[in-house]
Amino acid sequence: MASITTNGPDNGADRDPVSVFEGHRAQMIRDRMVINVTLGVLFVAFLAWSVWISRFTPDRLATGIPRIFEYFGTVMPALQWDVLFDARNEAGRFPAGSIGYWYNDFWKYLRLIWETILMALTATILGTGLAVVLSFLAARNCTPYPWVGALARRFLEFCRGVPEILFALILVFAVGIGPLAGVLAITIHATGALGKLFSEVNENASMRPVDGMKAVGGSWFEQMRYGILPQVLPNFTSYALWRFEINVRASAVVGFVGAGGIGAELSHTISFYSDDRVTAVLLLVVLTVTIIDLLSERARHALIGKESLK
């Protein structure tokens, strides 16, 4: 980078200060231009590399996108208007082409979706509790010892660095097929993600209440409990609700490896049937996630106040 020197052997003591300033300014512009051009070249090079590695080419997209619609065309229900709302016949079966025929296993799907929501709720509660504790240890302004903070941060990185589905695969092997493996897998990942967010919130909290607690002889726990927690609790709650939304979706995904919930049924229908039952389950999953998103959004806005969104 350029530096201002007015009395060097080359510049001379008699140089005009304005020309020195202009020379320095021109040098800074040239340096900035070199940096920008270098960064631009690197960006284009990495973009081209990623396109080449992923084979993200227009011809592949043009060939692949129609196949997506072809697949959904094979799993769409063949509904018929004249029998769309017909009830069961004398044999106790819905006529083909009716909504009842399409959602013949509706109550089974509903039970599995409820199981999925409970899995997400349990994992969110457990993950939030663990994240709160670890966030105080990981935050640089709150940790009692630097080495404890470093260990807590590395642990949180590990928890959120491994995908839930990989944790679920390991835990299915350990505790068997079922919702428990899914709950544990999502809890571990939620702990890592929320612990990171919570610790950053702690680091932005005012330390004046903590100093006051120190002055009157408060322990570390009392400093965190009465000095930091009241400041950060609304943000903690907002992040936990946001994480609950994510955990509902994650609960559906981990079911693909046998970790319970509606994901297991979706995997089963895709693997063995590939018919209109796939769209029946998918629509219920999307509807459930949408309702939870809307409810959670309203709750979060109520917690953080609508004024902050304006």
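Here the structure is a predicted model, which is why all the values come from computation and not from measurement. Residue numbers count along the first chain shown, from 1. So that the term is clear: the rigid core is the largest set of C-alpha atoms that superpose within 1.5 Å between two forms. First, how it differs from the form predicted in complex with its partner chain.
For the motion between these two forms, A45 lies in the other rigid part from W102. Two rigid parts make up the chain, and between these two forms the smaller of them rotates against the larger by 23 degrees on C-alpha superposition.
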The other form holds:
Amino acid sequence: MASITTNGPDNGADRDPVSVFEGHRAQMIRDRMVINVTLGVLFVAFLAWSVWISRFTPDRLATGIPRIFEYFGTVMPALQWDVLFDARNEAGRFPAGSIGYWYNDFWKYLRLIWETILMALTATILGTGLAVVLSFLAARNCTPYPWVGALARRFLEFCRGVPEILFALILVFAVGIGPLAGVLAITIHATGALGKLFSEVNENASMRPVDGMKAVGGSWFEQMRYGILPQVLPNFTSYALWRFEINVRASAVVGFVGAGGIGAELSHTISFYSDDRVTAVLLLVVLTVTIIDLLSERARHALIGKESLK
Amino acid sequence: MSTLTFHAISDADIAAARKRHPKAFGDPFVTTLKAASWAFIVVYLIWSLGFFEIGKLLNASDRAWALMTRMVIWQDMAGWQYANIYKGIAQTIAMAFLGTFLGTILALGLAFFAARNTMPVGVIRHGVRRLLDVFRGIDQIVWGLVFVRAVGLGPLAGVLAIFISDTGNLAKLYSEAIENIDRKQVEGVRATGADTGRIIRYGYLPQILPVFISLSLYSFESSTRSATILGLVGAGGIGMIIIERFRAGLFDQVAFVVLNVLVVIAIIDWGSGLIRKRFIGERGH
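Please give the other form, namely the form predicted in complex with its partner chain, since only the form predicted alone has been shown so far.
Starting with the chain above, the whole complex follows.
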């Protein structure tokens, strides 16, 4: 069959459609194999590099892991059922093994947790207020001048890019040890995070009310106040509540660098004692965070539910 | 012939309109409630700012100003030990990667025990879920401190802290992904007489793998962020260099390191965005 000419070296049986298909398929499988193997090798290499860099070697693990279990063994409370609910004895002390003994400093912890919650609340209110103002400047459809918008967005990026505990570290140096540094640090970070979310909400708002305000001669402030704000307020509230949950967690740890709240007690207890005080504080912190989460979630659902019913 | 006169709305007109349509001007109860909550917020804010001694801010201006200027004016840049800084950043990334990798593996296992459709035994499911709650409920930096206490200063504590908190987060998200899968594929595989391992391999995994990869990538990103501060409690990485130089009063170097960290985090975000697009498509997660 000389009439069949091919432009490649292959001819005859190889031109049969089935083998073309099979050849193509084999080629695709090969290509995919190559990509997968390359990625796999890269992944393993990166993993090996990580193990090497972070010194995650078997001998360190072998000495480290038993110590973890040992440590968790020492911080568990040694509660005894028969004296569990016993009150103070004649000497004014709780018997060993009772809850009172475990939570000897309960009122101190409670006062610090109260301070932690107040820190989070104040930071949330301040952060929300700042974020509302900045979000109108940062949103592309609301900003009075484009350069103000760009500047506001960069500022918000910086505020949320730096972790709050770093801000806390710096502020403790500037304003001294105490909850004020923590409140300010969390406020800055919350402003950054909320400002971004708020400005996205603003960008999704309808511009018609704003046009209406513009048409009757409203200033920029009036356009925002009566044109945008009523549309976005429910979303703002919901985000602010959600931020409050995060801020409670944050304010529980800024104390690590001396910025107030239960964190200082937590870090002190963990660093200096190896007994049931550690679990006592940790348990209280987890409990507080969980309760706040549940309450705030309920409040948010009530808020959104009411909005959707309208 | 009467002339048409225009006049501004007077206060009396508003009062009359208010009387005719009381509801249109807002429910007085709701208005009072709103005003009361605003008043409460304002009063609380003033009280709490007093409680937190906001006045300290006034005395702080000198210190704060000195700090700011020393952060902005960079001096003796030749002697900043850059190798140390970039080694610290590399260590942070390595810690985040290793911790997320290990967390992913454990979470993958635990998720099947925490999902309702793969773990019918309620006691085990709830036990696993509560364990995950503890992993998640305690902040990563607290875990860092705990592990520093248990295994000593250094990146091992950091890896373990990331490992534990990532396990808690990822296992919860994974188990939700497992609960949301399409049952038909699983039933199809089961109908061929496959054993449990094969049901998971061919029934579950193909459906949940894209979600898993996406979530793990997110987790790697956020772990890199948090790994930068784990060093503040001594758990390795760049945080240790930050706090070391901060304590030494080298604020210009601290500012430089933080800027570098921000850039690295931005690069990682961008890179993982690319990977996510490449493997999962725009829609994935």
